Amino acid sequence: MSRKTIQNVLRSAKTLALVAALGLGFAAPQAIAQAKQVLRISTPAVPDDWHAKMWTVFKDTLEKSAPGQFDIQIHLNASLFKQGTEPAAMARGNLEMSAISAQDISKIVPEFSIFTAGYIIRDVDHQQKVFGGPVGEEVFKPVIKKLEVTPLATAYLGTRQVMLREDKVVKTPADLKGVKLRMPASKEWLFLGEALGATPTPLAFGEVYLALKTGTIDGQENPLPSARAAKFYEASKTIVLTGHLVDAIFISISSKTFNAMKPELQQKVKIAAEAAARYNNANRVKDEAELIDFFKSQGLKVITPDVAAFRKTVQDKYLASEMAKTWPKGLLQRINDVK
């Protein structure tokens, strides 16, 4: 071969190689962006609220420990679905994350109507050891199978209280009796509205201000924090300290998406789902010990009423129902005995 076909073998050589340098160059962001897995997340959650927030830090943990292995994509007020449509737009495979309430498993899974009770779950610390203990195990097995999604970590949604938008006296049930109180539009939303004493009304949380600045409705219940949140003080004279229900959302996963990922990734978004309710936990917590005084200090009455006589008349009310007969025997006795 002579000298000057070599030097043209070459420059062949060298313009194939560059070409091919080119086009993995191209192709390589291409082929990482199409790796990345997309973790879309909607949650009715205003942004000021926690369980707004504690997404951003379920983002920024995962993306620290999986660099560059997600497309992280947080919707909150709704703006993706509805409150309430998430799980089935996660069974469907349309959603990968939210955080879902036990009145949105309830619906499929009805022996988990227990966790809609008022006065079941005694406070924050009773709620984390029932659930990430082998009550919590046992009772997510049929919420995977059924519904399709997995729970990933519990997030402490805070203590439920009722805030009036007029100035009343309430001690017992049957001082809310004709009080239209917003409740979410579900049955067990509304059964739990019923057992208080009150009229509940089905109304979806964005539409809970207005209404209640032009009395549609005479009041709702919800934690003191989504309350200060929602601006919901804006539009109230009164807090009635019922505490009827120590209320959770569980951080969850489409399971076809979950199932999909290897362990290891698996592993990270837990560790991840974790930090996240972690964070809103205490943050929570801190804000419903101080959150009193600034409702005081917004002109409303803080009435302490006779929580007693508010128990002993919703769980007699729940274990004469029909959603009673759904509850595993035992399993009321085993979540009272977790100390």
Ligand code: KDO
The other form holds:
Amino acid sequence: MSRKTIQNVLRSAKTLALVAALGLGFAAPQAIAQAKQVLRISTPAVPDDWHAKMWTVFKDTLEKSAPGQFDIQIHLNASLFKQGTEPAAMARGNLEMSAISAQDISKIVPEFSIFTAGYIIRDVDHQQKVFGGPVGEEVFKPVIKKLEVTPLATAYLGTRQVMLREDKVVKTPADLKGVKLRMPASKEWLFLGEALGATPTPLAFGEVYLALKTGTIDGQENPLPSARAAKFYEASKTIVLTGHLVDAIFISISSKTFNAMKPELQQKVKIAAEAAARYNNANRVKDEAELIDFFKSQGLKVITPDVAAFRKTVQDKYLASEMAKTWPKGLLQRINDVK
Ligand code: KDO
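Got the form predicted alone; could you also share the form predicted together with the ligand?
Now the complete complex, all chains and molecules, led by this one.
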């Protein structure tokens, strides 16, 4: 047989095999891949931060409890969707999961802005009880309805502190006058910066490090674990322990995706989200207790300001704001009463 004939025979054998495979349903690997529920996750978190690592806990937990049923794709550093655009992407069905902030939610559900206000949630314990109890049940209802996303678990992002690139003594809000304080880019965040007494400057999380280095901003405010993970301390000289916002992010899923799942799968997704939040929360709390010493060892000055003065100024600004008019009657009291 000539080489050409052999090649022709092989080619038709391959074609026959392919036809047979299709006929016998050997196209199954593709079909199986299609049957898997894809869960694309987008977050601005940097890889070294706990709320980035928690997604691996989510993935591992779900892959164990529902083997072969999900294709979970984690995108960090806002590489899939820009910070703050995730809820809209989930509502449109372009994204399945993210951890969204109270500030993001407030854009569509104004009354949720109560959780963007400084000095309302007292600490991580209070936060978990508020969102895990009857108040949470009540405030998540309009989120599910209007945002078309379903919150699954509340992750503690940490307690936000002010960090400045210069060596500066800050004791009261008056000392932040004229300080260009970077805030995430939305009006809810900018209001918080203003309430602290600073000049808020909007910027995405991914641009903060360079802005600190170059001096485009004078400082930023974030929980200490995030300041470590994103290395903001390398370009900072002062930490002011304002503790102005006990911050939460809500692990959420597009309602379209969630509602299309069987109840037992929904339950497994929720359990995996809760495991992820628990992992994040425990590590963050531990980190927050240890990081002050770490930052001091890196040469930063740590200031304990007059927190009562900050609390009063910030609370007064919020209570007098347009935002407060949208807060359901009695909700603030009910939040305060959660013990
Ligand atoms: C930030 O941009 O300062 C912030 O802390 C706001 C949070 O709501 C959240 O988006 C967080 O960034 C990112 O997850 C990055 O840590």
